[in-house]
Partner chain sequence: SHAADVAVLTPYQSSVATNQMITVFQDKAKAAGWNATVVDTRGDMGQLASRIEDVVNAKVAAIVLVSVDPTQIQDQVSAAAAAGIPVVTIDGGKAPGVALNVTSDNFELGTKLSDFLFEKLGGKGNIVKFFHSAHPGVHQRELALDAALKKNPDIKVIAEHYVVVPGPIDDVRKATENLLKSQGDQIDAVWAAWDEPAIGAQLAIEADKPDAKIIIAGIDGNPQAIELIKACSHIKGTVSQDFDAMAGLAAEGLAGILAGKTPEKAEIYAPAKLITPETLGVTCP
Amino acid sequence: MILFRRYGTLFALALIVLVFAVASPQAFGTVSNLVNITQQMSLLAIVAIGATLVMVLGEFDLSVSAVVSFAGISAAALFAAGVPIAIVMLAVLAASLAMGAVSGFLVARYRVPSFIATLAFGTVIGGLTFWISNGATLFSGIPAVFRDLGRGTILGVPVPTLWLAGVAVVFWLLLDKTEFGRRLYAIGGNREAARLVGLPVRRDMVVAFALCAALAGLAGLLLTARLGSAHPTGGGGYLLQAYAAVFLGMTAFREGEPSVPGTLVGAAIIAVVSNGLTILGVPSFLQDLLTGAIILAAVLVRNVAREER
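Now give the single chain's structure, the form predicted alone.
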């Protein structure tokens, strides 16, 4: 029972993979499809890793989908104006970082509930995105070299998968192996106690929100690179799925605590379910229903396991 409680989500992922591999061995159970799944989950997982930072604090950032859309539209608009790739990427990431810092400042300094602050600020970002794009899809002037960042391969591995691997390693080390990460967990455990022992609570919260938004901005850049275009609502599907991945991950490895490895498992479950159901020809509305049921079941299993301790 202890083993199941600690690694139940991993067992669930293995079971889901086995079911789809048996149901469609020639389409699902192939190396090429496994590589495809890692590419499909890459952007979602990057956004979810950012959300993990904020969830460690016991907070939410509901502006991540708006930042994804803003980053994509801003990049496309800058490319249309002839701005070089390096400057575009730096400018978009810096703007995303600044947006997250504003949200974090509102939450940390003025104690505005993160749900309200980020929802309101996300609405502002969404309006700015529509203003930049005039509500239209932008696709002109996006360089081929930039598009390779979202759809190219290196030694057979999709570039987005490599982006995810790099982000996952960096932020796993940041949360688990640095003083900053330990402070975030301490703040999430008891903010007032962390403040009383002298931890820089406000600064660390601002940094966490800023990094969360920066990762959403990176996902927006990669999404535009993958599609070769940007839409003002292009990031709309990432908010709920990103937090679903985090919540699923909270049932793995560490009981009730967000972690980067757990979030990766959660994102993998979502990607595998979506991929497998698509291969089996299941309609999209049923995919949403089944994905939601899996998330609910994972949370229920975690709570039942806790009560039995």
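Numbering follows the first chain given and starts at 1. What we label the rigid core is the largest C-alpha set whose atoms superpose within 1.5 Å from one form to the other. Computed from a predicted model, the values in this text were never measured in an experiment. First, how it differs from the form predicted in complex with the partner chain.
The rigid-core alignment places the CA of Leu289 2 Å or more apart between these two forms.
Mind giving me the form predicted in complex with the partner chain, seeing as the form predicted alone was just shown?
We keep it simple here and write out only the one chain, dropping partners and molecules.
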């Protein structure tokens, strides 16, 4: 019980892995499968780390899925037009960043609730994406070199896992070890206090939203590289899952605050459950039932343990 209380969902993750490993030592419990899970979780985790930044502020960015789709489609469209890889990537990341900055500006400057601001702005981005792609899936002209950024392995580690590792380290340092990170936590913890001591609240909020969108853009690029095609609603699945990861992570460490390590744990839980249930051959509907139940159990377990103290 003490473990549950202290480490919450981190412990739940370990337990879930253990259960699956016992149930399927041949398929689930192998090193290659566990490595594979890190790859499967990587795009979700990258989006979720972005969402963590805005959640630290106590805000939501519901446009992340729209940005993922946008980034994928606009990259594919640029490739089709023959633009070189480096320029495509820079342009797409810059556009994503700018979109996040717009959301952040609306929230910080005009105090539009982030939920509605990013929802509405996400709809706008979705419209843009449909415009660019004419609603179609784009797959021609995506260079193999670009595709290799989202597949294959380096020294046995899947490339998407490496991307995730890099993003996780950078953003963990940013949130935990820099003044910017401390300021974000301060703004999220008590916006009034942050204003009273003269923190650059607006600027920091804009930056956080911009970084969040840039990560979503990166995930969109990697998704397109991974699939070799771009779908105008390809990012749709990431929205709720990313926030599920952040919320799961909030019960993992610290005083219920969003954090990068926590979000990684959350994303890992989601990926492990989906991987494990498929490997065990559980039918679709039961997978949904169990996924929901396991996530609930993972957050409940700590709260129940705390109560009993």
